[in-house]
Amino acid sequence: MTALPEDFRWGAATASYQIEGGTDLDGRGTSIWDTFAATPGKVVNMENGSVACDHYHRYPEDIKLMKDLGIQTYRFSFAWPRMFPTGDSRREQRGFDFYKRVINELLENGIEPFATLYHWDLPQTLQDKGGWANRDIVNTFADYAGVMAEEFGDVVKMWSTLNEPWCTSWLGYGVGVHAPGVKDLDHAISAAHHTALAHAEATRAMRSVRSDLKVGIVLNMSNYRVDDESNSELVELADLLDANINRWWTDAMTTGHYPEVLQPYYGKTLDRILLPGDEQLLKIDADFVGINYYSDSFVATPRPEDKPMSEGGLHPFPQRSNGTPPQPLTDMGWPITPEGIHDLVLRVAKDWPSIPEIMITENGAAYPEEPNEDGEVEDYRRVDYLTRHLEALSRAIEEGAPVTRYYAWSLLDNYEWAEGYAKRFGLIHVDFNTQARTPKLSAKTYATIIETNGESLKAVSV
């Protein structure tokens, strides 16, 4: 391999409700997640984000961090509930004030802000109102942009939209084991197609209040794997769950249109939500996409258990897309598929030549290392995955793909979600009981990387 770009940039991300804590203070709204983990059954031991890593007190403590390890640059969301604390127009000076602050922060250290509009912390207000399944959060997150445009977009030149909208629509609204909670087919595909919409109109509403920000969406993106090619059944269910995590949003606003080969499983939703002229809207020039990217999918036979969404399952059309992963597993269950990442950015790079640049917003993995006797988190399997996904998105740059940054996932140990705080994907370990923060043996060895910009990855080269 040879040296990455000199203009590569080198960063972490994080997500805001998964860190700041601080959820009853200084006005903050109560958040679609705040309800989610307050029910029985639905999180983990029922923990909740209210403290999280107290970023909203310790962010001086954990730019410094930042700093110490090289980062460039931070991807952080800001929490909606904290500045629009109802949904609606009016606002919390505090929240805007707090955000000012880190972004003043992050600045002084010479570390670049690159925000995420929504992170999955909706405005309970909103949700009593259908939330993403009712077509005016559209114009509603247009609005929310625009004025976080005009009050960030001096100091902050990066922005994201959405953060996973797949995982929105159809964890938050079709599975329902993400916030809010809902599991109704109608409502998931609602979901996709309004945050579609919102992603554009969002961008464009932006762009109306300043021409010198640079706009795209973060989405979760996968490699399908079939083992047994021959199997046409398996290829075209392979087919139909990439366009239903892939294609969707990409091809949205790229062409307008959906994936057609979803039409015959969402045709009466669509054809009910679709409304004249959204098929203009829907297509915006994107300045990037940044992909999420964790591990590739394998695709087995349906067993009978797998049922369409109508019956109870996660999708209108029977899958199985965790068919024979390779081991080991990190400890989320998830397969280590280095490879992926390099096979991913070259086809997003192929088969939308429109999008001119890539970014990997996430990539990381869950382990439970604690601190050993000495105080230190060796944490080998971590920076093991690391290394290797490196290596293997370096060869897809030197290959041609044109992704300029990486986001490690993430800078904290954190709340991770309906996992409560079981699963640690930080390269900073955090003591929940103490907020002490520890970096990892994985950390030091993300900061020699982005010291030397990817040539220590040779060593690791194949």
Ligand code: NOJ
Contents of the next structure:
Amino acid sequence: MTALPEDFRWGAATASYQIEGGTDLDGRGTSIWDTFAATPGKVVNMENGSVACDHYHRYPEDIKLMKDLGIQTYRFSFAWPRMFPTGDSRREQRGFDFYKRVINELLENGIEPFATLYHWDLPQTLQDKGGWANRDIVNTFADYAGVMAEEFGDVVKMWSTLNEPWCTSWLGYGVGVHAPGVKDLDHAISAAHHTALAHAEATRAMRSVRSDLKVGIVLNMSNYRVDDESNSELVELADLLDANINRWWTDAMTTGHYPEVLQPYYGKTLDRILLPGDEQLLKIDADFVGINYYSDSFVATPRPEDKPMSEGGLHPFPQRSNGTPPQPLTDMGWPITPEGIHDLVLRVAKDWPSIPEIMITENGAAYPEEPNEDGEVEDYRRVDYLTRHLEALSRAIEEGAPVTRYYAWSLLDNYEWAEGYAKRFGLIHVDFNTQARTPKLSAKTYATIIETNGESLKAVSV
Ligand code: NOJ
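Mind giving me the form predicted together with the named molecule, seeing as the form predicted alone was just shown?
The next block holds the full complex; its first chain is the one shown before.
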């Protein structure tokens, strides 16, 4: 392995609802996550983001911690309801002012801001009109994107429109385990179409305001592994899952079409919601695609007890259960598959050659380590996860994958959505009683990787 390209950039990522707190401050409107978390049975211990990491007040300290680690670029998200509390044209200046303060602080510390327009905290008023299942959201989102480019585009040049629209669509509107908690196949397919349209229209809106912005989308992608390639039922199932999660948004933006193989499952809804001209609208040149990579997926033959989506299962396809992933698992129950990041970025480069640049916009692992008696957080398993993924990624870059950046998930332990605060992904430990921050061993390891631009990974045994 050689060192990474000289202009490779190292970052860390967070999202507004997961870290900010201050949900009732300075005129912020209600988001769907406030509503969802207040609904019994939705989130572990009914935990919510009202305090979270108190980043709303502590952002100078958090930015200082980033600077100390040598982090070069920070991926954060704007909370839409801070600036547009009612989801219409009414603005809340104090919301804009908060992000101006954060961005100024970043710039003063030499850290490049990378903004995400939507990381799941939709204004509740928009959900009251159907949210992502209602096509009106496409123009509303594009209007929001245009204003944000006007307000922040002079200093923020790196933008992503949507974070993981698959999760928005399928977890939010299909299975209902994320806000807004809708369980309806028709709404999920509609949301998947409207997010794809919204990405394209928002990109156009932003480019019409400023031509010097880099705009992309952030997708959660995975490799679907099949134990037995000779089992055609499994191979077909893996292909459907791949189409549903990996190809939907990338095919839409590069070709204007959704994967044909999904037609038998989504056709009735698609025939109704696809309007003449959508093909042209969906097609948009991206400046980059951001990939959030956590683990590979293992497809197995469905067992009789696996539930279909109508009964709470995960997919509209033939029922399936998880295959046999390698052990051990992380605290989320996810397998550790570093080779997957290597294979995935090379696959994206090969299958969608018109995408000029790939970034790893999230990668990380949940482990529960707490400070020991000396105050150190010895998260050796996270160190191992991080270094092995980066070693595999650097090999893929050497083999020609156009990956330009890496963002660790996450800067801080934070609110892990329906899992509440128990799942810790941070490089920096947060004591949620005192709000004390403690950089973990993984943070120190990452600082060395950054300082040596990946040279220190040479010591990693594969
Ligand atoms: C992806 C999401 O973007 C982020 O919000 C979440 O915390 C991580 N995955 C870990 O589950």
